[in-house]
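Given next, in structure tokens, is a single chain: the form predicted on its own.
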Amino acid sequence: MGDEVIFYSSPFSRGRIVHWMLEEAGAPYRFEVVNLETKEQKRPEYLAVNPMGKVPTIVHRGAVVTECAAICAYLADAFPAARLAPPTDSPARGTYYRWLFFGGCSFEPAIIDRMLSRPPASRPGALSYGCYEDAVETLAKALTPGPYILGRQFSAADVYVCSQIAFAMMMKALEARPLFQEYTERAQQRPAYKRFLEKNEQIATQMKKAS
């Protein structure tokens, strides 16, 4: 079985996170465009891969992986030469998992609720993130030592968290503090990010021409 990653996504989706991660990992991949406007994600052939009918999804070595944070963690381990995750026996592995999944389980839900102007929960403890302010301040504290979440080592956790911060600032759901701006700008100067962005824009252009 080949090592190619089949990458189902749209250039206008959270799949951008995984696209960047694929470039960071140096993984061989084939981008299978799923046009969300024409509801290709709800077609039977795609639902057979991801019953949720959402993107992104990857298929690698016969395994189907969904959910951006899970895909980032998977790719970091599947392509270890890129050193996007600490070794399994390193204490830093716990810190890496902590912030990668904090991004997906606490920070992103807090940002989406704020972006959609959802009212605060009457019982904050029932929410994964408690309250918006706590989620933001907790992440800010984690990023303060810098330059990345694990210090000098850039990791898959940065791919995910940086993507969420950039999106949140773009949508005005997060204050554009210097800390957040500098962190995202630093990560987005990486060659892999620039490669992803160029390829993503090419795919988006091709989609528009085909529509």
Ligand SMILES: N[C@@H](CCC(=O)N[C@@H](CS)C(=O)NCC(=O)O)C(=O)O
The other form holds:
Amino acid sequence: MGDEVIFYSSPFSRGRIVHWMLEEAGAPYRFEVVNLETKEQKRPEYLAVNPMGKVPTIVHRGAVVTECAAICAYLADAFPAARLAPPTDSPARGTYYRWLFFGGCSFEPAIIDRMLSRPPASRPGALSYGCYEDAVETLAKALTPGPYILGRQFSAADVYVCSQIAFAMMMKALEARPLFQEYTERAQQRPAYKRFLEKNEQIATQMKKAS
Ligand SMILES: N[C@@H](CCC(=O)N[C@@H](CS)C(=O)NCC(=O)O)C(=O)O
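What does the same protein look like in the form predicted in complex with the named molecule, given that the last one was the form predicted on its own?
Next comes the full complex, this chain leading.
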């Protein structure tokens, strides 16, 4: 299929974010399982696609795209009919990029450092997120009043940010305050999220059977 997205991922990885996004975008895609337990991500064939040896990766129209936030932004533009990004000439586009990049560059490192119990940095000003509390409160403010991070419009930024928040709460790296719980529950009620979950579950089951 000419427009098919080749999606390299594991059902137990950040690839879940992209899987949800593919369903939101209505993109035709082929899931290529990369088994992290058997280190398939470090095999030469896969390193030729993504030299980081990490998932997810997509290949679309000959272009390799890695990094979940970049993939979400790319898919929103490549499949515009799904209206998952504000128009390029709208000021909301700035807000959209802001939270998508904040999610990847500041919020994610803050929660991963917390999850791994990393000691506080000697120079917090050198960290992209400064301190954990600032990163969390900044995001909480952005999600108020909602219902989504851009207000009324659901966007690819929500796919990314909501996934990070849900993961952080699950890992106890983020307090499950009502604002975060209601936001994730709202986004996860979407039909595309439910489709992703069901398909992801099937792939996980097949993968376990095969190994
Ligand atoms: N910055 C990357 C991070 C990707 C990443 O760390 N993926 C993990 C799975 S969640 C991975 O592939 N780990 C396997 C490894 O590093 O060997 C993104 O946002 O996509």
